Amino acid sequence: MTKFRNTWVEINLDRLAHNIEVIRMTSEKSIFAVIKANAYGHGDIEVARFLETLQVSYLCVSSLDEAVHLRNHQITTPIIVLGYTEPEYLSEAIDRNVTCVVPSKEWLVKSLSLNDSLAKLTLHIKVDTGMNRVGIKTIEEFEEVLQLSKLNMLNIEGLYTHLSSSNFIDRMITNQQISTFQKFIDSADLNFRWVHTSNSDAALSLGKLDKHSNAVRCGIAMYGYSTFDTGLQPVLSMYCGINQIKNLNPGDRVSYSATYTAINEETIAVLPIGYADGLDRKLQGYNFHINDVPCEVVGRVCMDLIMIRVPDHTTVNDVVEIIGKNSDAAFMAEYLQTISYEILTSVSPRITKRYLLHGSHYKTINERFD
């Protein structure tokens, strides 16, 4: 079942479980998930219910209200919040057992003036390395936010920076980066339980020659996406079915403002499926697959359908393959002049997903109903 309308993904936690596993044995570190963004497109909490089974030592989230969402769906396995948290709302990331980040000392002030049990709340410190969004830039700043941490008996569990430009074969701005991070850890007069820089291309890239980190931050490679081939599998694939088969005379026009004109005699099918549901406008031109056979989008993609050119055999039982085995989120992206991570954090929630697991069916979601 598919609630109502046949369009759905497929999320293969066999091939989540297996890329995890490439992550662990390239890398030999602990692993911190990152589910941000319903977990690119994948369903936060079944991909982190998932994940508690393999292990992993940390979930990453951007925010915490996605925090709270896992939470409150009974996820206990630790939580970070990777994003800005306002702190005065601090309490209900004590109150759930939620880690949050130190951005800056004039944030750990005005935490501390506004929570009296800051002391009851695990925090992990974000360094500036170079890429100059969130965290701490200079030494000088790090050593006032530790003593102010001793001072007040926080529990600084954890340090942190970002990498900008791992996807690179070069390294030089990475190792840029790491030996900047290393002068951190080396001016700090405290053990952190953890220490994690690299995301998903510096981990199955750098591997075993990030030595001063425990942990890596992976959000992508779990979901089957890399720079670097090392043998990931993607975990989602979308489907849909046919609404309707038409038949085109030479000089119909297809969809709005009558991109398309047909030049032969044609069979196209009408697909319910659209940029609501996350599909790029931009998408005319490139093709679905039916069969393994190429249909290129003929029109405009509508809100809620989108026009295929069909083989004349095509029958409304037919499934159209989106992204799969012919082309998967990085083919699309391609296309589209963008990358995988948007391709995936797209998808809308409305569309169902259909859950894999020791190859078979294992549980149909909809997010707008369970």
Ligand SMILES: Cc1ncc(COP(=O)(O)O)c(C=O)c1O
Second form
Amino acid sequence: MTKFRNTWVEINLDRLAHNIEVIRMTSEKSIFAVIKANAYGHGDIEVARFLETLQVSYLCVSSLDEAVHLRNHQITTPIIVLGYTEPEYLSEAIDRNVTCVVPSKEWLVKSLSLNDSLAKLTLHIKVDTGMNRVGIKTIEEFEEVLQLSKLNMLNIEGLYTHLSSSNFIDRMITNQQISTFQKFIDSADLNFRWVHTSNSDAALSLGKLDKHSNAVRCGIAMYGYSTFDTGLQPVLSMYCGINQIKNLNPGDRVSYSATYTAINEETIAVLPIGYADGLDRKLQGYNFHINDVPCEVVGRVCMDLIMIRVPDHTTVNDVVEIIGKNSDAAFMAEYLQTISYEILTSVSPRITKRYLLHGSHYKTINERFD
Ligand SMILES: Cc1ncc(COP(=O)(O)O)c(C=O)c1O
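Starting from the form predicted on its own above, please write out the structure of the form predicted in complex with the named molecule.
Then the entire complex follows, led off by the chain already shown.
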């Protein structure tokens, strides 16, 4: 039992350390650990604390809110906000020693007009090499940003871009992006302390092709998933207990809208987990596992409850594996026609997290109570 509900995720920090080591060995670069979105559902504070012991060079988040949350919990490693920071709030970033991103000249001009102490802010320039999302798209705009930075004695610490298709075996798009990025690097009369290009799949597959960078920005690989099989280990598993066992007669219907009808005499288990915990309603028909035996989700997934068809000998003391060795997040993602990122980031903070370290239980966190 974890806190007051028998539903929990297990987060194995030994596996996280293993994955960091895989990324380090494969990329031979410093690590910028991406812990946005509550560390992809793994709990940003505990993951950040652990990553500090592994001496990653930077923690990456998506908003100033996420960065402030980390600083409020005494995280001292450099933090970069990869997303757009409203120029109005940059003084908060300066006070918290949080690095921000220059996404455009327009942003920089506005930021300079609103802050007379912008030189105190650490900045990385984001170049858009083909994703057509955040970033500077032309060399002209880039040069104007560099000039403005020089004029105002800004602390431009880094330069980066983001790859759109590093999961493709065919590197055509990645190569195009890298060569565009190289042109930006060549045009700058500035030595950047940090240059970073690769996300997880690129870090694990590009090797020396990413020769202009000295760091990789990795999220999903740290948590155990990649398109490329490099011996990563999934960090998060999800389990729950059983609230009730029910015997069904042929013709009995289960859950809202009666989408499941028992054909035979069947046994079902009622589980204390639902879509409000991050499990997709389309999981009807998917298998959870009890003692490695697949048990089908029957009837609609409810907000807080799910029913599964179980072997007759099942008891309320059995543990149900929802994400684990029998079906990991990638497997569930495939069933739902999505990606492991969405499965992991959907894990609700209302689920208790049990952290494992050195092979045994280390800490239990429920964000409602801690
Ligand atoms: C700018 C940027 N860099 C790096 C990452 C990490 O990507 P991945 O989880 O594939 O390593 C993300 C994730 O969305 C991102 O937006």
